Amino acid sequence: MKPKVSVIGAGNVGAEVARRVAEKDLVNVVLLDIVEGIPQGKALDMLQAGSIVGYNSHIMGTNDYADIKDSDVVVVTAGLARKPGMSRDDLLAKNTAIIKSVSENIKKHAPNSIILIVTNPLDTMTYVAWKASGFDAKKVLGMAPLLDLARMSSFIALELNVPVTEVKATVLGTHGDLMVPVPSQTKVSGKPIADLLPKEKIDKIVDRTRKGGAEIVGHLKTGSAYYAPSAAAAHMVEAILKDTKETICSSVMSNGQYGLNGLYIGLPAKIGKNGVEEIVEIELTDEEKQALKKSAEAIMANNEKCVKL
């Protein structure tokens, strides 16, 4: 019997996560949304694509949380998306209420699952999900650092005109304006990025990475990114189900690593069947350490706000 993955939220990101996971032919998928008809219609459409694409995953749409029973992984994309001029932090109050409700339902109907949060502001929403679910912190994690490093990798590949698969970028910290791209740990075909680009060009790439989501929102006008975010979430689901122990930059609960404690923040972590198997410590420059500290302070400020909501 195939493992079961449930996706909460059938908007652009959620539907794309469901599709990407189904196409890996690893799992059966439940797509849940509060809007009647949307998850059912999208799930049926994806199911019918199976014979063409070549996958046998069963996909169902529902409005009933009871259908997520026995899920191995629950991916949460539910919440409001950013609009032009809106920061991730503007979403805090409304999405806190949504994630609390979703997490309580996961606790009730899928208590043995691993929760993967995609909703923004991501680090704080992962913290809210952990608190509301009562799950072990290792079984609750957030997607965004993988997305951020993918953006950084793409910008480097464009600048150097190299295959993006040759770029290994690292991004830590919050999924927001204070994220911490890490040039010192970024390489192209095994060579440090500092050996290939001058500092001013690296700084521009770092800045564009920080603004990567807003850049897409600016183009779309009425929506936000969903192709790359869904790819990142689906990759993490696969790492969990296959127990790969791959080191993936993820929003995880810090327990003293990097001098941080008691908050969800983007750090390199080995991901496997138990969720977060181990947080990996890497060498950072003094500048990168200070940036990570500022990033943590911003997350803590958001966490304190959401506790009062």
Second form
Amino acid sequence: MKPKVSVIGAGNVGAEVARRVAEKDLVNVVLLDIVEGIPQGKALDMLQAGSIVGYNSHIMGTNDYADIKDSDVVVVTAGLARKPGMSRDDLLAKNTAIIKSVSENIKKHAPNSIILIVTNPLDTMTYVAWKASGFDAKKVLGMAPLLDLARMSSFIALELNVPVTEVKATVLGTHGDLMVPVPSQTKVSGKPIADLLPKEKIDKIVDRTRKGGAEIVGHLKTGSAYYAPSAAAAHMVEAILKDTKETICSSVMSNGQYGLNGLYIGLPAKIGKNGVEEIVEIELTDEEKQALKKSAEAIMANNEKCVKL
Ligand code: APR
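Moving on from the form predicted on its own, kindly provide the form predicted together with adenosine-5-diphosphoribose as a structure.
Expanding to the full complex; the earlier chain stays at the top.
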């Protein structure tokens, strides 16, 4: 039997995640939303595309959590997206309530699943999902650092006019204004980025990466990014289902690594069938270590606000 992936939230990101995992022909997909008709209509449309694209994934849309029973992975995209001028933290109170209720439903109907959070503010929503689900911390993780490093990689590829697949960027910390792009661990065809670009250019790329989500919100005006976010989430689903143990920068529960404890934050981690298999420690400069500490403080402040909500 094919594994089962449920996607909660059938909006822009959720529908694209469902489509991407269905197209990988890896899984059967359940798309769930609170709005009646949307997940059913989108799922039926995707099911019919299988005949043309050549996949046999079964896709169903539903409003009923009973349908997520026996899921191997549940991807959570339910919640509000940013509008122009809104920070990810503005979403905090509204999305905390949504993530709590979604996580309680996952606990009830898919207690053996791995939970992958996409909803923002990402690190804190992953923390809320962990608390509300009562799951082992390794079975709950967040998507965004892979998205952030994809953005950084694409800016570097544009600047150097090289294939993006040759760029291996690293981004840690929070998925927010205090994210930590890591130039010291960023390479192009194996060469350190500092050997290829002057510091001013690297600083500009770092800044654009930090504001990468807002740049897209500014263009779209009515919502936030979904092509790259869904690609990142689908890649992580594949790592879990195929147990690749690939090292992927993800929002994970830190347990002393990098001097951090008790919070979800972007770190490199091996991802496999048990969720977070191992956090990987890499060399950072003193400046990058300081930035990671600041990032952690911002996440912890948000976590404290959420606990009181
Ligand atoms: N249960 C299920 N679905 C819900 C719930 C809920 N309690 N609350 C809201 N939703 C659904 C909405 O009905 C909507 O279809 O979540 C969907 C969100 O879709 P969009 O508004 O299109 O937002 P999207 O762009 O997909 O972003 C979702 O991902 O990247 C993050 O910042 C982004 O937090 C946002 C999330």
